[in-house]
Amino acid sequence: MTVLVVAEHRRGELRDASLELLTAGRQLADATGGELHVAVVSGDVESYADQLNREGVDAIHTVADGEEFNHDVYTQAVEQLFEAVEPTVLLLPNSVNGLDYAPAVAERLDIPLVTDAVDFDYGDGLTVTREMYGSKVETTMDVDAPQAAVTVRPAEWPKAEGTGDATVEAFDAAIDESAVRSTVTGYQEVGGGDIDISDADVLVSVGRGIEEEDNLDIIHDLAEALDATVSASRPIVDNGWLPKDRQVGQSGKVVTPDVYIAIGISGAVQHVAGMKGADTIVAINNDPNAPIFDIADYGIQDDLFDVVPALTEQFS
């Protein structure tokens, strides 16, 4: 069984979420003793291959049309080299893009599209595990078809590390320029901020245990001391504290920092949905039976209005 992952690039850098699907893809390939080979289009296609040579890869293919993110052009160099490789499983990530073009892609292809993976096996077929009823309930599919697609939830896989000896090959798609309908022109990120919290290392998070909007300074503050990036839960969104594109979870983003900081956050399963993938997790928080302690590596068990002027104190 061949598995045919897609990577991801987003302004001239390769997405933490292609890493994981590659990990995703060997694992999915080693089931079946099968090849993972990887796909990358648009941009600086020989740097990003470079990144992709991860241990566990056989072969990766370059698509040299385009320099960012086109709907049109990634339709059609993705069926032309799924149509090249004769993969079983078609792996694309779940993200703004990935959903943008996978159904097209499995429409073209008269394939079966399985969105949101969480995990897969592969026994006498392809079965996708998902998560339903806000991540309380999980479902296992059984894909009752010889080829399929599949989009992965990104930090649902740890990102693989290494280096390869993949093959590495330019592939001539056949890109028909009349077909490519749409334009980039520019880059705006969603909520018109300049703050990318799924790109920050450090991420100080605040919850409805802040009480009020101008208790949010503390949290400022311990963010600056730390060089930090401060994210929010969904309450202080919906107050409208702070802006969308910094809120966490299930209806926000998905971040994977290396150090994330949860501050007077419960952590509901919809807010832990988004931050699991933190390499360090710190809770903050007075009630002992928060959830969040039953993820955090360290809990301190206090009044955040205590707990954080101190550590400001402390890092400053």
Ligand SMILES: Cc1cc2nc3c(=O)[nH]c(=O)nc-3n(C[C@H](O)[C@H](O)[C@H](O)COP(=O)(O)OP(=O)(O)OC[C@H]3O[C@@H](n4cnc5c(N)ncnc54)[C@H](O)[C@@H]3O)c2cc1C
Given for the second form:
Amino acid sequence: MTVLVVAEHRRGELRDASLELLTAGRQLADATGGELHVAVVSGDVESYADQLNREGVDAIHTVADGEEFNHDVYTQAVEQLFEAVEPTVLLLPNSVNGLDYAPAVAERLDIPLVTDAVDFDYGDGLTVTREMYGSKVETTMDVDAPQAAVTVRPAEWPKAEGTGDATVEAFDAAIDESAVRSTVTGYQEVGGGDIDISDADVLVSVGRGIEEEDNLDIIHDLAEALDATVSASRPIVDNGWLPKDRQVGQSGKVVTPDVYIAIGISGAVQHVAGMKGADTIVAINNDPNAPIFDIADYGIQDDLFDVVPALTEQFS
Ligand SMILES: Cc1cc2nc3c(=O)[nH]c(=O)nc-3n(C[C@H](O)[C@H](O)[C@H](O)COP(=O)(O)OP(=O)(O)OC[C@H]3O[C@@H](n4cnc5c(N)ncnc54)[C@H](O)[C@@H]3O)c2cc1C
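Rather than the form predicted alone that you just supplied, could I have the structure of the form predicted in complex with the ligand?
And the full complex, kicking off with our chain again.
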């Protein structure tokens, strides 16, 4: 069987989710000894194709049409690529962009769409694992169809590595301009800032243990000493102490930094859903039974008001 992955890029840069999709796609293709094809639509497709040419990729299809990111162009291009490649499974990122065009593509192709996959397998057919009830249970779905589309949650698979020897071909998508009803007029960061916590290498993340807004100063001091970005659990954002674009978790952002320092954060499932993909997790909490210690690589069981200034002094 063939797996077709659609890569994602933003503001001229290939997103990590694209390389994770390659790993997920290779896993699925391996289950049946099949091929992994990758498509990239719009922008500097040649440069993206170079970066996507990783170990295990068999073919890369470039579609030079459209601006980055245009719903109608993506929908038409992916539909036509699907018809040309005839994959058993179409894998798309479970991102704002992916979720924008995935339902339209599935509807036009009349194939089932399963969103937010955290795992899958291919035996007698495709089975997809998703999380439900705020990540409290996992459910495995059998997909009863010969072809299907699946959106893949970021940070569930490692990024594909190595250099591949995929064929790279320009795909001549016949874009019907009269059906392109949207124009991309620009890009605006949510919250108006330039900081995207999902791109940060080091996150200093603060939770309700900080008690008061004024106490956030010690968190900002530590972040400055570490050249890190500040993020937060939901109560901090609900209190209005930090903007919504700093929230990590199920209803916030999924982050995959090298280091995630959770300060005064209990580790509720809705929070963990957003940060469990971090390479190294450091937890500072005065409660030895806090669930965050179950997933932490390093734990400091102590009062954050003592530990954080001491760390800042050490790193300054
Ligand atoms: C539908 C839904 C979606 C949600 N989405 C999100 C989401 O996206 N992100 C998110 O974060 N939450 C989310 N939540 C909320 C989530 O369930 C938790 O309520 C929240 O994560 C708890 O935040 P917290 O860990 O900062 O606070 P708490 O659970 O109150 O934990 C505070 C921690 O600080 C520790 N502490 C207190 N004082 C100190 C001290 N002096 N020194 C050291 N440690 C101290 C305590 O021991 C405790 O472990 C969601 C909930 C629902 C129902």
